[in-house]
Each structure stands twice: as structure tokens, then as C-alpha cells.
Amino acid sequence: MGLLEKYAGDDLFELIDQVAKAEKLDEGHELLRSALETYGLEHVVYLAVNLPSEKRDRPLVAMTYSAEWQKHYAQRDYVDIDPVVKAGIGGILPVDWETLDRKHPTVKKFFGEAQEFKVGAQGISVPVRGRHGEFALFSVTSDLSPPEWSRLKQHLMRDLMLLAYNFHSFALKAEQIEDGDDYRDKLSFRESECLRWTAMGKSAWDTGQIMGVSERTVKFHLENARGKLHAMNTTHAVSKAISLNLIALY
């Protein structure tokens, strides 16, 4: 079961739709925070830098961390040593905080202080690289016990990636930053259908059976869709197609 399958009765996509309809960044972020809280997640954080806008020369930030931790973090220039930020900037895959090396005294001290400020014992961060050169990091944290966190984490990654990509698209719109590309009519019917069934949890084999084509053909159409949507992977392509209303989930 995915992280948000029970949310509002209609799973993850209802939440994505509600966030997309918000007018301000804080409104969308609050919707996200309230939903994630239901599943034992402590905080949600969104950070974007190098945005394609002359109006904004500072990072775009939306977070539920306490004001005290935010001030403490800034005063000590922790962005320069934060291993989560370093791992996110250096890669494209989700960062599981459990895998980070905490042996260095400075890093150990950083995580210890984060715990004092109730940041959350566990966390996952999803890097988002925009087509304009911008970079965003979408993170959630939790204070669940290790066994509970381990169970939740098994179902968390795909949902978080979808949320991260869609929230980034929403943030750009909230900041009145246009994508600058018209994707309408770029996808063929077969490409749209392959993305739609993938979004609904079907494998390439399942989709092929539904559409009456081979698994290889489905993968071919998904690869074409990724290219047309300038997506990093299939999850990103699905997320982008949803946010642009290119596929219908019914």
C-alpha cells in the first residue's frame, strides 16, 4: 500500500490535485503537512535555489521546522556541512538519512542538535532538478520507532517522488514562474495511455496486457514520453503529465 492511498478516500492524486489548486506556496505546503502528519511524519521541507526568476535572488523555502531551529541553522552556517544537502546536490536519487555517514564529530554534533530541536530522527530527501537549471530538495522527517519507520519506508519512495515533482511544479506556479514550454499535444495517445496506467500502479507488463501490446512496446512509449516531457525518469514523467493535466486518472 502506498503512503497516501487512504488519504481523503482517493489516494495520492487527490492530495496532489488539492495542492495544485492552492494559490499560495504556504497554502499548498500546509495541505501537504496536514496530510503527511496523519502517517506519522513529523516535518515536510521544500527548498529551491537558482530559480529562473529575476524577482527572486534568494532560495525559496517552505518548512515546518521550528523558528528556533531555522535561526540556529542559519547562525551556524549549517548549510555548508549539512550532509543531507550535500547528498541531495550530488545525486538524483532519494536520500535516506540512515545511510549518511555521521562519524565526523561536526556531523555528529549537527544531528545531535537537530534532535534537540525536534527535527525528526529519520528522514528522506528527494532531489528535483528543473529544466531551467534550478535545484530543489523535498524532505520529510519522522520520529517513528526504527521498526515502524522501516515498514513505512518500504512504501514511501514512489509517493514522495511524485509529491516532490508535483510540489516543485506548484511552487513555480505560485511564484508566477512559467515553464515556458507548451506540452499540449506533444504526447501520442499510446504514450499518454502508458503514462496513465503507470500512474495507476500498473507494471509495464500489466499495461501491455491492458493495451494489447508487448511489454517492450510499453517501455518504448514510456521512454519517448520521458524525452518529450524532459523528465529524468518514468516517475518524473508521470508526475509532470499529471501536473500538466495531460493524463486523466479515472
Contents of the next structure:
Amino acid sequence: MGLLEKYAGDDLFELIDQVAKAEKLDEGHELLRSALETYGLEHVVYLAVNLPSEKRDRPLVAMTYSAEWQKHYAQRDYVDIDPVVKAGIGGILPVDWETLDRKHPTVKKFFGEAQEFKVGAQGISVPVRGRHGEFALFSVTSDLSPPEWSRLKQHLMRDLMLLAYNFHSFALKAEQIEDGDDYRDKLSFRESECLRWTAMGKSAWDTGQIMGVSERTVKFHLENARGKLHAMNTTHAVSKAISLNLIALY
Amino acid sequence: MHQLRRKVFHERMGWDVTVIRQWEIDGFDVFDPLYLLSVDHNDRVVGSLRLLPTTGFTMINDVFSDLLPDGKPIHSPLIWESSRFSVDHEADVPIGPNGISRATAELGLAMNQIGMGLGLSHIVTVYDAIVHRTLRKARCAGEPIGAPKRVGGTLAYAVFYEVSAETERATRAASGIYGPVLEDDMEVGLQKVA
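Form predicted in complex with its partner chain, following the form predicted on its own:
Every component of the complex follows; first up is the chain already shown.
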């Protein structure tokens, strides 16, 4: 079972929408953290570099870590040596903190200190790429035992990929960076059609029959529409499309 | 890999690509893509492809949008793009009952396995009619997203693949490859992140 499936459907949509409505990055973080704690996760950390805002030459960082660790981290310019940032920023694959090489003394010291400040024994960071050439890293940490953590991770990946991306979209909005998101403009006719039939209770197979395409094609259109609407799943996408007046139910 | 890409896209297909010091390299290589390489026993690169998430810049959205329905982009954190798929015809070996090549099958299996580890739903790609025909014969073609169109000298298809156990099963059946395709390190790494 995925992390978010455990979260009852409506609560989850509400949480994501609440995060999207939060005005400051930290508020969004707090919302996410309190939700994630239920699943044995300790902290949520978000970092973005190369954002198009003129006033920003330092990375945009928001985290739920203790004020002491944040201060310590900032004072020592740890963002420049943080091995998680280094590993995450050079690629598109998620980075499990366990796989990082900790032999180097600076890195060893860094993780030692992080532990003292109760950052969490385990962590995973998901890179996000956006349309401004920017780069973000969304991390969660945990104090679960290694076997429990490894089990949780397996169920967590897809949800984390979705959360990371949706949180990044929210961060852009909080920073007043134009997302270029006019949903009406971005959905293709076929995608809206698939959403509309789904809203009317048709399965992907039914919809395929009606539209004269394969069930697989319907599923692909629905996934693409879900992505563009920043929704967590198809049901959420349908409810967003209805509330945004993108599909008419008649 | 960049030399193989030069051989395939510049020399064989005659596309208008940039070649610098024998390397074919383009603007998408700067976005730190994930490259998959198929190597032979002498560690020579026989096939390669490049993966990028569709939330950033991709060829399908930023170069080939004419191939998409209503020209609308593909955009989801669960859909990645594969591009610059290349195999070395001289070094690659056809295997399986339908003549799919080893490098092609390995790259397809690796892409699907990585996608499953990350929880991706689909991989999209643009390829030409010749590749489509070969893959269709092997029952490994992607599903077209829109109607194929002429781009430059060739007929181009935008297609999607489902990331699934079913895709793996079909590719294994078509190629007869039943062993692991990712290097040990990679396999361990993925299990850790997945």
C-alpha cells in the first residue's frame, strides 16, 4: 500500500490543496510534516537552485529541522558541502542517503553533527526539474529501523515523486514565479475528453470504447492530465478539472 | 556514446545534428540526464539512450511538439522521456524469434526496470518509421500518441510505453533475455532507492 493510500482519499486532496493554498514555504512544510509524521517520517526539506527570481542569488531553502540545526547549517554555509545536495544536484535519480560515501572527514563530521541535531537517521532526496531551468531537491528523513525504513521506501517512491513535484509547484507560487500554468491551455482535447468520461463514472476500458482508442491510451491521457493539473491521482484530477470548469458534466 | 550517436544520427540517418570533435551532443545533454548504455564483452558501447523527466525540458515537448495531439505538452513527474536511442548496427546482434537486437532489448528492459523502481507510469519517446517497423515486428513497439508526421526526411512517431511488469514480460518474451540487465552496482543502488 502506498503512503498516500493510507491517507483517506479526501483528507489527502485536502492536504495537498492546503499546501497549495499556504502562502509561505514554511507553512506548507509544517502541513506536510504533520501529515508525514503519521508514517514514521521525521522531517521534510526542500531546496531549489537556479530560480529565475532576480533577487535570489542564494538557494531557496525551507526545512522542518530544529532552529538550532538551521542556524548551524546556515552559519557554516553547509549548503555548499552538503553531500546530499551534491549528489542530488548532478542527476535525476533519487538519492538514498545510505548510499552516500561518508569516508571523507568533512562529510563524516557533517553527518555526525546532523545526527546530534536529530535530523533523522535515514533519508531520501528526490530531484525535481522544472521549466525555468531550475533544480529542486525534496527530501524526507526518518528514524525508523533500517528494515522498516527499507520497507517503507519501497512503498513510498511514487508518492514521493508526486509530492516532490507538487511541493515544487507550490514553492514557485509562494515565490511568485510564473509557472506558466494555464490548465485550460495545456490540456489537449483528448485529455479533457478522458477526464469527462471518467467524471461520468466510465472506466478506462469504457472510455476507450467510446473514444475508439485503446484502454492503455486512455490511461496515458489521464496520467498526463493528472500531471498538468498537479493532482495526486485521477480522482483528484477529475475533481480539480470540475472545480476549474475545465470539463462540463452534461 | 556520443560517438555512437554521431554514427547513428549524423552518418547513418543524415539528421541535422551538431557534431563537435566527433561527438554528437545537443542542448538536452546539459540537463544531467540519466544515460543507459548497452556494452559488449569488450566494454564497447553498442547501444545507448537518454532519460529526462517531462517536468523539465524534453525533445518531445520542445522540439517535436508538432507530433503531439493539439500540440499540447506531455507533463508529469511520473512520465519520463527517452531520446537519442542509438544502436550500432555493425556490433549489435539480433536475438529472439523476431529479430530484435540484444542492445535494443537490454535498453528497453533497463528503462522499464528503472521506471518501476521509481514508480513511473510511462516513458514517452519519438522515433522514426524504420525503428517503429522493426519494433512492431518484434511486438515491442510503443503506442502512438498522435498521428505520425514527416519531420525532415523521415516519418516520425511520438509513442508511449507503459512502465509495467507486462512490458517486461513482453520484452523478455520477444528477446529471450531472462537474466538481469543492469550492472550489479546499479541494481543494488536501485533497490536501495526503490
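Numbering follows the first chain given and starts at 1. Please read these numbers as outputs of a predicted model, since none were measured by experiment. Only the largest set of C-alpha atoms that superpose within 1.5 Å between the two forms is called the rigid core.
Student: Please say whether, between the two forms, the C-alpha of Ser203 moves by 2 Å or more once the core is aligned.
Tutor: The answer is yes; the displacement is at least 2 Å.
Student: Core-aligned, is the CA shift for His43 between the two forms 2 angstroms or more?
Tutor: No, the C-alpha moves less than 2 Å.
Student: Return yes or no for Glu68: a CA shift of at least 2 Å between the two forms, with the rigid core superposed?
Tutor: Glu68 C-alpha, core-superposed: shift of less than 2 Å.
Student: Mind pulling the C-alpha shift for Asp26 between the two forms, with the rigid core superposed, in Å?
Tutor: On core superposition, this C-alpha lies 3.6 Å from its counterpart.
Student: By how many angstrom is the CA atom of Thr217 displaced between the two forms after fitting on the core?
Tutor: Core-aligned C-alpha shift comes out at 6.3 Å.
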